[in-house]
Amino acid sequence: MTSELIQYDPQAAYLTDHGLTEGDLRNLAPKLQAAREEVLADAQLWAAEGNVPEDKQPLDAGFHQLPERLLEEYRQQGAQSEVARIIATADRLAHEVDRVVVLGIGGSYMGARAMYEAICHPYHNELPRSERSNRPRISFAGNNVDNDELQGLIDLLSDKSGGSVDDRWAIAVISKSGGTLETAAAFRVLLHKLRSACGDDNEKLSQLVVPVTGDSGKLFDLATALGCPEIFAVPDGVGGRFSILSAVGLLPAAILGIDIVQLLEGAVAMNQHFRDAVVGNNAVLDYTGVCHLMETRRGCDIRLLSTWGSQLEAAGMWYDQLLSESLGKQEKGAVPLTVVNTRDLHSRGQQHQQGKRDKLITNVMVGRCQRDPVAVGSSDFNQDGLNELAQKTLPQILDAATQGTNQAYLDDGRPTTNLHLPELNAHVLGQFFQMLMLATVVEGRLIGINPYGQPGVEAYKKNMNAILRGK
């Protein structure tokens, strides 16, 4: 299964009023082509392991030529490779356990999630084993401190781990360090939960329990003591934000199912396209371009991710993440916001159109659905007056829906973009995460802040962590 590439249309962003003319990307293209230079270094200076120069630190370059590296791996090493014993994890649980709770939080949480939602069956937990290709059920936790919500799940896990698959659960618990509390503490809760379930077997606690974690620290320290007979990497060089395409986001795809190897291939492909394609034909350097142009020129320093339809809002509040946290520094940085429509044009729809022109709105665009088009069909109670809409299929509605509404910003003056996915399958997300990837450190280089590392984050977590310690 391969794709075509994603395509980036600005089209609707050259506006004589209030948006950018064709030659404004041209006489950016040295500059986005020099921080593209800068980010293929980066990621050389890194893969070379030598010594960063102060100004680069951090450089958590890692992520760039990650999908290459394990894909080389894996067609090296076969069965000893990384992605082949993800794989063969997944595989395992899928057959010995109904459901897996994925732990973890920010990086190690909104990627997996992405992906559940955007290739998954929308009902995956609701349906029969059969009908999910026996597959386990997935569920979330740790990525928030939600008192009812941790004990809603607890409801739903068995106290019992033997006789059917059906009563069977497990943890993929995913943290770098595992000193993130909110993970840690639903970690503790939960392993207390699983290891009551197991009859206390330490034995048969350990095979239900997959850390990702670094080679050091509480979580390794933790599983060694489990004796966890698998435990995978969070690579080094790698940032949380930048992790989705490493075990961290891998794992969980391939306890769904989920081709990772697929997923791997489009990022590559993504890679060589960023590579090789020129300003004007570059998915990634015209995005950062425009959106660029746009912050700096027109004022615009909310970037809508506009999607259309329900299964890419993971993904959006994925990239609300890596954006926010890449360039929300020294009082810089675009607001990334995600919304999904129809559905937001009944809220936030009407700031969009008549609102302060701050905003940019990107819309990704899906060119063909994963289930055949439901017809609206005739009735004979046509009180709703769609009887006459009978042949029109929900798709052709979107589509209506999508155009009518990119027409109104049009006659506003409102700019928009078109991201364009021409399916959503695993060589696409894997094209999509990487393209967004690069684009944002492409910019981080190209306004001269540092895109990786988020001191910002870490003052809560010290402030938490006193006020609970009585420190």
Contents of the next structure:
Amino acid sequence: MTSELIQYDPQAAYLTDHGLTEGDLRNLAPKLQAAREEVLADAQLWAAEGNVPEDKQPLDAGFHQLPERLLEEYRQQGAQSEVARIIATADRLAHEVDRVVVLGIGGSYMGARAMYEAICHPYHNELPRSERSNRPRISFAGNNVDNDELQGLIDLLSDKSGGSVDDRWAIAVISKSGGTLETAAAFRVLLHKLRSACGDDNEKLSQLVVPVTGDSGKLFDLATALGCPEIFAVPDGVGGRFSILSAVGLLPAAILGIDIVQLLEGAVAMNQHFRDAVVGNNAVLDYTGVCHLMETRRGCDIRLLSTWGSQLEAAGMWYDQLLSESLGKQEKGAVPLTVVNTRDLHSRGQQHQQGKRDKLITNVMVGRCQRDPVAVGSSDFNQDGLNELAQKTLPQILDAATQGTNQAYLDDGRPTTNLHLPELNAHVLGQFFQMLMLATVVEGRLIGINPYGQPGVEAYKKNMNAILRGK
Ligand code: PA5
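Next, give the form predicted together with ligand PA5, keeping in mind that what was shown is the form predicted alone.
Okay, now the whole complex, with that chain kicking things off.
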């Protein structure tokens, strides 16, 4: 597996009329370095478990060193470690069932979906079991309130739990608080279905439910009452949207057969790069600096993550949540927007090319495909005129579209930057997630916004519960 690092290239944001100069980033370097020091100090302060000063609260900085901590524990404790227990449980489920329903919302959902879409076969669920490396199909639920979607999923789930593995299914239910209504309601409905499929055999049922939650709360109590043999923890001090590299993301990833040790190794590599590299050569600091400068100097408060091909849409949605919930506070914070090209060139492209100059476009470019390149091919029916392109492959066409689009943006003074991912594998994704989490907290410290906590999300929950419960 590659250990090449992600590269960030801001060149095309250096535009005289509408962009920045290299000097702008150099001048910002002292502030970026100070923000990095603060983020590193936050991680130590959190690890020291001492008193967190008032102006730092909440301080959910536990995500930062989590990859190092999990890997160290894995090396020291082997089978007893959390990583080994996650892998063992995932392998047991893969052996016993043909579908796992992953329940969770927000930070308890987006990361798993991002990894599934980025790494697994694009038609994973449709493949026969042997072509899925005997890994289960995966379905996501509990991330919305959608009657027909949940009923549709229920139609797919078997009423039996014996016989062939093809008939058996399990639930991975993920909620840090354990009280989120969307997830809890879907869990209750599906638990009822699974229980009857198990013929009220409670021991069998308990083996087929794997919770990931805090070490207290309603879900923890329910899982304990069910007798679930494994309850994985969302570690203290790791906020929901920062929890992708805890059991929250690692369990679903391992169920799908994704190499979670490589994911963690990738994040460790990014941590090291973040600590050691200088401004101008530091993907985290340079990305943060360019985004910040474009917003404050050029009014680009819309941050477009422009993904090419279809596999990174969910990763972009994961980032949308990370940025929105972390920095969308005190009437500040840029607006994230994920686009998927070339698809969205046929819908949003017009606005990005000629609309308001309020956008910074960050292209996420993937160096190598995971599968053999498909060529256009020649045909006796050349009415479409494509014989001229018969030797061209889809990666070549995508490359031409990417270059053509970015040239058109450049010609019109529309700033773009590029994030180069060598390929889509667990190591690179681990780097990618850690890079964007670090960039988000660095930016928070740079602009004086606490990136942790999400007080604004509580209001709707309070109102919804009051309406439903009449109090
Ligand atoms: O980032 C966050 O903390 C939120 O988006 C949560 O992940 C989301 O609200 C789900 O919460 P929970 O995991 O407690 O069900």
